[in-house]
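Given next, in structure tokens, is a single chain: the form predicted alone.
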Amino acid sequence: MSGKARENFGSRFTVVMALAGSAIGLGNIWRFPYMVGEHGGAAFIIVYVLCSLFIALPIFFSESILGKSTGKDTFGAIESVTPGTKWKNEGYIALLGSFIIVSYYSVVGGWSVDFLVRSLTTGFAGESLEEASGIFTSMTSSVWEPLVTLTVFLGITAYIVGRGIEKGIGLFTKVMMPLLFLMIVVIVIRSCTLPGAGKGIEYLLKPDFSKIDGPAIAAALGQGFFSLSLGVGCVLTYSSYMRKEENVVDTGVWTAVFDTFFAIMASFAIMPAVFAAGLEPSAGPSLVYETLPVIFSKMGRVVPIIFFLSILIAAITSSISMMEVQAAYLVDQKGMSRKKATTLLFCASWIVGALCAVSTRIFSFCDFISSNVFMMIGAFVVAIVVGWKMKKSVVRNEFTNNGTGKGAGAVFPVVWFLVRWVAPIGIVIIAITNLL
């Protein structure tokens, strides 16, 4: 095991920027906004807010607990609440999931490079919707381009996880998550001035409630757990970066907000324009690489590139968050250092990677298992450990600050309990309807 002294993020405005950008990826542009389509607009958003709140949000500060209490890695922190038991091997679960979630997120991220590629060159003007999509198609199933832009996308991932936590992950998240916001509120406002949009609006602010069912319950709640990245160590590796007079409770509301502010965002950019074109808003993923290339091209030769520039930052802001969880693993438990742990994972994850590039069956395979399989898991024992195995004591001092935290303490009985009872049911509510 390593004996150097940990590193830490440098500020509070730091540690919300990177696990903001943990929590806002792909999830909020690219899964979201077809969520919403999919599952009737206004009211599914309300769902998802809710499910966050009293969930979602009670397991992120269970994991960010473990993390800032311990000052270890996923592996380290559990084993250190729970010696001698076989709750540790949680550590090895998130592991895995994070591995797998890299591998073939970087996929995706892979194709939001090529995206804007395109968008810096030859671009999408004049182009039927047909004709996009056949760009795609193209793109997805030709052998080389994909393991090209996987190539890019995973070593930037490297290069800046590579680079520490604060000269790397700290610092490109604290300028490029304000960048990001501002591109999201640019689009947000040429959508939304588009003709026709109007309906658009009105889909996302108009609940209907016949539409929520029980698959769009579970979809809300799974929701949740996938975009703050949730059950594979993020929260947890990124809070044992924390300086120990940071608030848990501060760092989790704002991420929550700018996560869930972010994620109506991107559906205010994109389901505008999508009614304005006269499409179905429950088009599904084909949103973003099939549809919005047209519909945005149309806007003027700005438009998507700032779009797919956002989509690549928000993806990389959530997988050096995933690389980091295995990286955090190799420096403290096995005495690597860095430079070395970046590489073995760049190489690694390259290989599944590839394997996910040219086989769809493979790509959806580790999709569902991370999503459906190891996020549930590793939630569920979260919630476990931190309601059941750890002392009450401790983790009210945690959550209070050491009874600092104005309102915590108040507060607290209710996240107890919802961390104890509600979040682990709701898991397994979530797990079992998606498995089915």
Second form
Amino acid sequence: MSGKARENFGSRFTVVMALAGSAIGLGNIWRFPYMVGEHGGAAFIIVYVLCSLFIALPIFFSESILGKSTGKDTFGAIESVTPGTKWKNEGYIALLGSFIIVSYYSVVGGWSVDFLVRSLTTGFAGESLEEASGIFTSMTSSVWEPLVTLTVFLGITAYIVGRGIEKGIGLFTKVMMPLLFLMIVVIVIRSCTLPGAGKGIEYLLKPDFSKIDGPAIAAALGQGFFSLSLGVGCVLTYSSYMRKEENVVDTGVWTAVFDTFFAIMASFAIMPAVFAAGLEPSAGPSLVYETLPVIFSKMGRVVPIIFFLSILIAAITSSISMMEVQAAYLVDQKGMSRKKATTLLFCASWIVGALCAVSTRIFSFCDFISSNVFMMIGAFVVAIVVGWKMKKSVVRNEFTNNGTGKGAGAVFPVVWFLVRWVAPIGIVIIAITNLL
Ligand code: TRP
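For comparison with the form predicted alone, would you give the structure of this protein in the form predicted together with tryptophan?
First the chain shown before, then all remaining chains and molecules of the complex.
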């Protein structure tokens, strides 16, 4: 490590915006709305909230405690609490997992660059469904277009990470996240006031509990993990830059509340518009890039610009959190300068991203292996290290800020039980369900 003091996020607001920025991303805008539709509307939202509360949030706290109490990157943090054991190898899982995710995530982030430029230049006006879905197909089948947008997206990501914690990640997220909230509110209002939007609102709100089965619960938990950025060190690394007076409970709860609220808002931004246009809500992953442009073609020029700008901002505030996991390792453990580390990471992610951009099979493989293997192992190890390897008193002190956290002392026994038992067992069951 260099002789300089390690940087930190200057204020509580910045920490929460950075963590919320990591959490809120393509997972909220792109995946959540269509999963809600597929798995029983409001019933799925209830299951999702329960899974987040009882399994995802305890893991979030655990990662946060590891990061904040040690002030180190993933590798260094686990090494300090379990010195001389093999647990620190979790650091490699986090590095590899975050590396793979940021690479394919940047391909999708690149699509939003493409669509933003398109909505700023030609717009979508007057396009039919065929023409609008044609845009997506021709974009993804072009060789150079996804590579150019990938380069732009990864370039912005690396630039922000390269500027450091306060002047890069902190500054970017604290300016962009409030803007993102404003923009999504505008789209929700526009979407819910379209003629025929009522059916979409009903689709989201009517609970259909008959659709809640094993796979639906596994999907809810998987989505909760992805959405809260768990298992690959993002929360741990960001928390390592928290000042000592900050509190892991407050920041964790606020992040989860913002994240869930945003996912629900995104559903209300998208589904009513889909129904109003008489289109299929179950289009799945292509919904945002194929179905929505059609709807936008009837909405004038401004809404598509706001929409794709929102996706782009949400995606960048997430991708920087993944690259930071690796940057922190290279800076803290390998003594590299931040600039050199981010240049190297840009090049490496670009290579894997480019492979994902040209091959759907590589893309799906990266998606599958990261969410079903790396994130699950990572989250499991974090629960074991915090729940079984760290001293209970140390964890309690961190959780309650040495006994000063209001109410934290009272809920600690519940969280402790969730971290030790419910989360690890839940993760194993879900991981097996998903892999079968
Ligand atoms: N949570 C982000 C989203 O919803 C994506 C993300 C950021 C992520 N960091 C992560 C997903 C770490 C898994 C693991 O889009």
